[in-house]
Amino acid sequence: MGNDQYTFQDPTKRYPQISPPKQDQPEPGLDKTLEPQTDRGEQSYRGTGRLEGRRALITGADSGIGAAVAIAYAREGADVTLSYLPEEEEDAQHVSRVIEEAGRKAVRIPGDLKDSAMCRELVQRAVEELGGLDILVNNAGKQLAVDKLEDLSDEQFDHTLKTNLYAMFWITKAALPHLAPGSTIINTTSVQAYNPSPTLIDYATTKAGINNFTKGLAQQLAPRGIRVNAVAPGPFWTPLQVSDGQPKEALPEFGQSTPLGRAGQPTELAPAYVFLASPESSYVLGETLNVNGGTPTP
């Protein structure tokens, strides 16, 4: 594992600057058919037992960021429930195999998180299958680029808010009765919360909301010993980008405007989620950890 997260290296060259060809996948997109392929940590993430015996539920865990976090958590000793859309089954099976190869339990639960009943069922099944719950990662997200507000449909605005905000609320509310002191909740926000792209009005709105939800809930749950934090990724190469998450003409330059000059790979986000889930971050709550290649943010 010469390229693992503990290898001393030049961050500008850890991964090559990619120039993805123009490509299109139907929403939600699959890692399996993405060009070029992503690094989710299958060969590059090395665990050290930091989450031994923990039980995690991760939404959007089949590909991209969620898959990298699931793999890292398993390598660190946690059992993992994967939440994803039914259309993403092939990617989810791959991640499950990697988790099981690490000697941990993988539970796959497909379903659409726009449905509040599905969100509650997801939590209940995760608790039953894992024997409890210690870590909740609200990561699932919907992102579709639209050039003009007039072309942003009521249906898309509703679906984006339900996937990115409502589901986080429903799942967190359902999970709280099962979270003991020492448990953690980690929400995926975005650089879009601070620096919104003109084509991502609905998505950026939800990401700013996730920041505020995180900071408010962290204060509410602190006396109960439950920590709430967020991670704000910058431009990471995932299937979200090619399933209309970015304008097609922008793909060849994706991520190259960051100070590091390249897009991030999903596995580069995993250590942030591991840190916030582990006891090492016991005095960190209400924090948004920016992992964005150097783009200035508050």
Given for the second form:
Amino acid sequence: MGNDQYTFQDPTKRYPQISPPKQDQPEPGLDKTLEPQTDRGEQSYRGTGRLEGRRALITGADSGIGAAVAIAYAREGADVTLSYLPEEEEDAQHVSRVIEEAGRKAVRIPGDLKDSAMCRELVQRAVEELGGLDILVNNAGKQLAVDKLEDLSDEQFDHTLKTNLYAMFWITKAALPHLAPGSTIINTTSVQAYNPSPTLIDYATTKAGINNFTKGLAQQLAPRGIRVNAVAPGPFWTPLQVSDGQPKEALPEFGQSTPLGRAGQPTELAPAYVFLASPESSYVLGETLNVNGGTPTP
Ligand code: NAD
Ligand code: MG
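With the form predicted on its own already on screen, would you show the form predicted in complex with ligand NAD?
Next comes the full complex, and the chain you just saw is listed first.
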């Protein structure tokens, strides 16, 4: 592998500044048709055995950030269950293949996480197929930009909260009986938790909630030896952005206002999720690790 995450390089230049053309995909978008394509680590993530033998469940694992985390976990030695929507089968199969090429097991379980029964079934099946569970990554998310509150439908508000908050609650609750001391839970929050965009009222509200859920639950589960943390990405180029996650006119400048001057590529998030999943972060609990190109956070 030539250029991997350990190659000494200038972070402003590790990836080019992108100027994505205006494009639209129905929700949920696919990585397969995203322009430009992203780096989810297929050619660039080098594992060093940091998660040997671990069993992980990752939601939203077919594409974007979840896909990059799934690939990294497999290269670090973990077996992975991928949760995603049925429409995303092609993306999920791609990630499965990369996991299997790393010599690890990939289990694909499509289903809608807005349904509590599906969330419970997902955990049950992941535990059965992997023979247990040590790492849970609650990463699935819904983000739809709407200019005016009057145009934010009750249905969208409900679906955003169900996908981003309720599913995290349902899945975590179902997973807990299976998590032995040493297990870890990692939730994907966002820079939106502190810097909400005026067009993302419902979404940003859930991300602040995820931060709070993480910090409270981390204290509750600490005596049981289960660590809970969050990762807060800044602007990462993923299918979420082109399925109405951003206003169309914002796409060409996506990520350029960060101090680094460019959008992040999904694989640049993977090491944060690996660190928080691995015992090397044994004293890190209730933390939100910001990976956002330099935007100040509280
Ligand atoms: P993505 O579209 O690749 O991933 C989101 C995934 O969520 C989808 O692949 C889909 O499988 C899953 N999902 C959505 N609704 C679902 C449902 N009802 N049931 C089951 N699965 C569902 O985009 P991404 O950017 O990689 O997003 C991953 C996470 O990162 C999300 O929580 C998002 O809020 C968060 N995030 C992204 C950015 C960014 O700039 N891309 C920034 C901050 C936070
Ligand atoms: Mg997807």
